[in-house]
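Single chain ahead, written as structure tokens, the form predicted alone.
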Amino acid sequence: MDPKLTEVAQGFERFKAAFVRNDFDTCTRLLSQLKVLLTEFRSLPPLFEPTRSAIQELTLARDIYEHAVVMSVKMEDQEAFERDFCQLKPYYTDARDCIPQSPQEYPILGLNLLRLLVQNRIAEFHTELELLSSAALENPCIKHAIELEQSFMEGAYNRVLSARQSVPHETYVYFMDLLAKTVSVACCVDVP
């Protein structure tokens, strides 16, 4: 292996370990050190440079960004989730063909969604929606963020509000949480 491939891959895995046990502090530090490292990866976006270990750099820096994106949701820092996720988000377009399909792909994708839907950002959430496959919009992950959409937009409140008791992944619950507050604030706001 690729002495700088197995040094990225190393400091990964100590930072997953730290992740594991929520030690924020170190993840960010070692988020830093990995972001950097990869910078040295020519076949990563945007250059996308055949390598002999490009499939190998591609996948684990879409790791390392997957797992960016989740630690800013346990942070709750939406800045951090924005800039994460738009590094993060050519590893599931212009890399599509070649690595394989992440696990994680439509969770975060639907974290994104939920995230538009919190910021008020309704026309990007429908952009974002338009770029989806019709297989993407059947997860359910993105059904939930949709039929969130069409609950607050219909006024339909309630069914917001309930919708935090069958998020679909563990992730959800921080913009479900703030969706909720949103939701109690127009509420009171309808009352005359």
Second form
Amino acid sequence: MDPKLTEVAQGFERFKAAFVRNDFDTCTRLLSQLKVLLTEFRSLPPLFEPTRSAIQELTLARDIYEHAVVMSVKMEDQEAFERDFCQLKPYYTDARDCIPQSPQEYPILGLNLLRLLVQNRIAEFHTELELLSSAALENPCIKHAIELEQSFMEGAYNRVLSARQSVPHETYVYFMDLLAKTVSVACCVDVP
Amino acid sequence: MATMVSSAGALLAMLSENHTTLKLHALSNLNAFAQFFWPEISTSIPLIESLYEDEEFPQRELAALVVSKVFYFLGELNDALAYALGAGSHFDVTEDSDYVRTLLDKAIDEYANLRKKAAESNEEAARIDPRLEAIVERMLEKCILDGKYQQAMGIAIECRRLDKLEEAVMRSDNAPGSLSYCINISHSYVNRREYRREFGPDHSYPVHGSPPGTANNFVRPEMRAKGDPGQSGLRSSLLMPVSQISASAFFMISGYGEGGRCRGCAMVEVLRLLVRVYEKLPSPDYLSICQCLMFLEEPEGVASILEKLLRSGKKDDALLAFQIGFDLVENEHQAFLLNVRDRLPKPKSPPAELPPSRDSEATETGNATASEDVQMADGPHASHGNFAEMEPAEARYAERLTKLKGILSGETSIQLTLQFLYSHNRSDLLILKNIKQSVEMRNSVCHSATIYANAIMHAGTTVDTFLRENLDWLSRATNWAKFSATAGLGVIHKGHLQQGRSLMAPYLPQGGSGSGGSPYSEGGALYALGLIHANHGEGIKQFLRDSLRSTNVEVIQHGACLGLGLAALGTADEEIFEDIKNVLYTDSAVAGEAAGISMGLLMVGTASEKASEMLAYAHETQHEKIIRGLALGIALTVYGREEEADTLIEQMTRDQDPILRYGGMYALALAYRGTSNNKAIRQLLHFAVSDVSDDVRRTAVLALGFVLYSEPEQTPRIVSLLSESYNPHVRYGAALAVGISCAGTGLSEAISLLEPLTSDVVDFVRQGALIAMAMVMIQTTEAMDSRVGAFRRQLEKIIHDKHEDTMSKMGAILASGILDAGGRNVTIRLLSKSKHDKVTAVVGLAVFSQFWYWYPLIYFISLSFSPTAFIGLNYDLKVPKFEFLSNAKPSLFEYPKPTSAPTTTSAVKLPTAVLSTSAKAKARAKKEAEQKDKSAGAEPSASASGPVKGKESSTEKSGDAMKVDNPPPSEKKVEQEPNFETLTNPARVVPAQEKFIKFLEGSRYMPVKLAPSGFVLLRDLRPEEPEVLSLTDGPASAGGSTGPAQQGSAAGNAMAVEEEPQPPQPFEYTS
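Could you please show the structure of the form predicted together with the partner chain, as a counterpart to the form predicted alone just displayed?
Every chain and every other molecule in the complex is listed next, the one we just looked at coming first.
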């Protein structure tokens, strides 16, 4: 195995360990190093050079970015979320044919949809939606976000609030809370 | 599997990461993908800009590059350039992309602009961004390293970096080639020095406004051809932009000479530099240097080079000097040539001889002309006598000098041309005979048109058989017709300098008494003398002046004025001017008209004060003829002066008198001749559609032809709308404009434009179109354009048609004359081979176009004829036998076939009864014969006529089987036309043929200059063998009955006098 790849893999292991410990300072530090290391792989976007270990590298890089996204949610850092998600996205879209689909893909996509909803970027929300396949739309994580948006638009705030109880993934809670906060404010205005 | 990123989102996100390495990574990737993702990146420009402005950031330049690229794609070239400058070394001039090309172009433009401004305001170039300068220099360096010297030179000239220009030339692997390229550019830019101002700075670089992909449409094709000759082989990262650059160089350069004051001053700089570089080369190309020096008007330089070459011990150097002489003569820059000649130092003769020779020198420079004849005959003679006393080197120099002076005076080339035209005369007398028979005797217009046609057809050939054979017919010419018939002799004997006078003697006014001859033939004879000596009239001027003074018959005055004007063309001789002015002030219409033109001829291109004098008199006089003559005369004085003439042109075009406005059109035409100046074209087009006088409108359109003759391809396009005007005068003008500017080119578009006009509803339009068509088609063979043959038949038909108008008949007769002009060996050429305008030719055509008012002026067209010949000369300036190849089918360029005698068609053809059986048999036989022909694989050759062959094979068929067994293969082979032709010196080489000329390896002679036509000196590689000379078949070789002039020059002059054709016996009119 390529020594560089090993190095990244080991770093990633350490990151995961710290991640489990919820040691976010270490995580951030390690993540930053990992990202720099990743820039040296020529098989990653945007170059996509078909090197021998391309699949492993791509998978590993995707894994790292997925963790980065999840971590940013845990740290409740929306900017970092957006940044990491943008960097992760090519692995879902452009590299789809090279590597097997990630189990985390739909939850993270749903998470992103949720974020757009929270940030009230409805236009982008729908843009993202258009890009999804019909299979993806069936996925509970995605469906959740879609239903939320519909309820939100209809003004069925009770459904929005109750949806918090049925989150498909634990990471969703953060955004759901934010959403709930918004809705309750809206309700207060609505019901004088 | 190629996986592509679909979005730059990831990279842009990475830009906002904290870690610098990540930012760098993102930037470098963005840079690589900018051309795909610039729309996405453009939203993040502020972010990248902030990176560029961040002093801490290690790769600010990379950020600048990315921003520059995005701005480029957004079409913001100024911002793009600003950031590209910030990108420093990251902006890679060697990169092959639209972005780099466009920005380089922009940078060079910007730089050139700044340089120009700096030069104009005389400030130091401190304001120029050093980064910009660096980029341009890098570009130059790159061009030089890549071997694209032409581009480098173009940019250097454009940016006024003469140092770089010199560097480029010196470092190029083919310095002489580069130099000649430079010369080409600089010549073109003198012509276009107005261009930039015309287009204005916004339009000269239309590239800027257009989207990146379509950068190069503006460059006009012929410019591109000029800009990168021989570059087609370069795959070239830079071919496109650089051809554009060189084209814009033309524009740029034109910005140098603001106003007439510094006539292409930058061009002068460039040429000076070129001369300097040339001299540095190990083997200087003196031919080109001298061309440069001529443009610089530096006769001293030329003279010193010539002297050096003459004094050299090697024969080759002398040959080179002679070649330079011929090349200079071709440009017809008379004043310059005289200057060079006078500056050539005399051979050192013993001191006793010195004072008298000094004396003659002094008188010569003082008078410049009058003593010329004496000097030519006398000087060589004297020096010849002293040869024995001199050292051998001096003697050799003296001998060579004599030859060179002969060349520079133009006499050698005239002489040789005359011999060539005489020996190669292929004019078809039958055509004339047919014309003569078919025109009505009593119709004097057609009668004299036939005489004109004869003169033009035999121009310069000295063949006057037709006149001799038809003396009775000729005698019907009375009054002015007689004048032009006599003058026609001058055209026929054009260039017969030595014997011109004795030839015309019988018709010339006899001293004092004025007995005998009619004034018309006397006047015509004086005019003829002028035509014979056109532009080389030093020997005859005095005589013409005397004739002018001693008469007060206006017809003779008319002839003498025209003759003097022709002989003293462009000399600005004050005394002659005074004489002619006296004639003008007699206020006689006929003489005054000629005087007006003559004054113009005398003052061609001098822009002297005399013009206002003439203008004043034009306002004073009542005679339209005089006003017209003066108007044309004034126009002639401003020949080639461009902006300098603007005041005068303004004055004339605003005049109340339409005739003066008409002169103004000519002034515009001649002042801006061959420049394609947009201002002039615009003005002319304006007058062509808005003036109230038809004459002015006609002339305005016609004048376009003169302005555009350096770019004949443009003319048909520009006048095509005018040629469909409702106004017949405008149509006529359009026809002649095309005729003038496309003369001798055989240009297909020109012919297509003229074709419908030859069957116009208005008679004079037909006339003009026929003449113009003949001018375009001169020296074009039917093999090259089938329409030539059709045109010849059309002419014949018009001439024979009883119901045709006199006007178009006359046009057709003249057209047949022009079509076969000069024994089918001349063409109309307004530009010399070095792209210099030929003054005499242009002036000739300008006055010729006056024939609308005055038919005798038709003869002026003979001034524009130049022989289509290759004449090789040896050291003795004789024509040795020398063969070379023309790599094309002979039929492509051969002389038109002589017309066959008209068969008597009077016999009514009876319909023959044809039996069906015999018809069938015939058809079968024919078919078989055809098949046989095909199987034999023989193409009917141009010379063998089809029917004969058909008959041949059919007889063969009908013959017995044994005959069929051995078909004549040898005969077939002969019929197969070869793909080349061996030409023998001196040979006819028509302009279209020039590119096929090849010189044979291993032949005895080697041309000094590889020119396909014109006068070429030949180096003798086997001097020990006896030389075989050609061109000795003149009839005079045996006879010694020559005039005193000939004997005088025969003494020491190497003018090959004995080869000259004998003067024909004079004949008398029986009036």
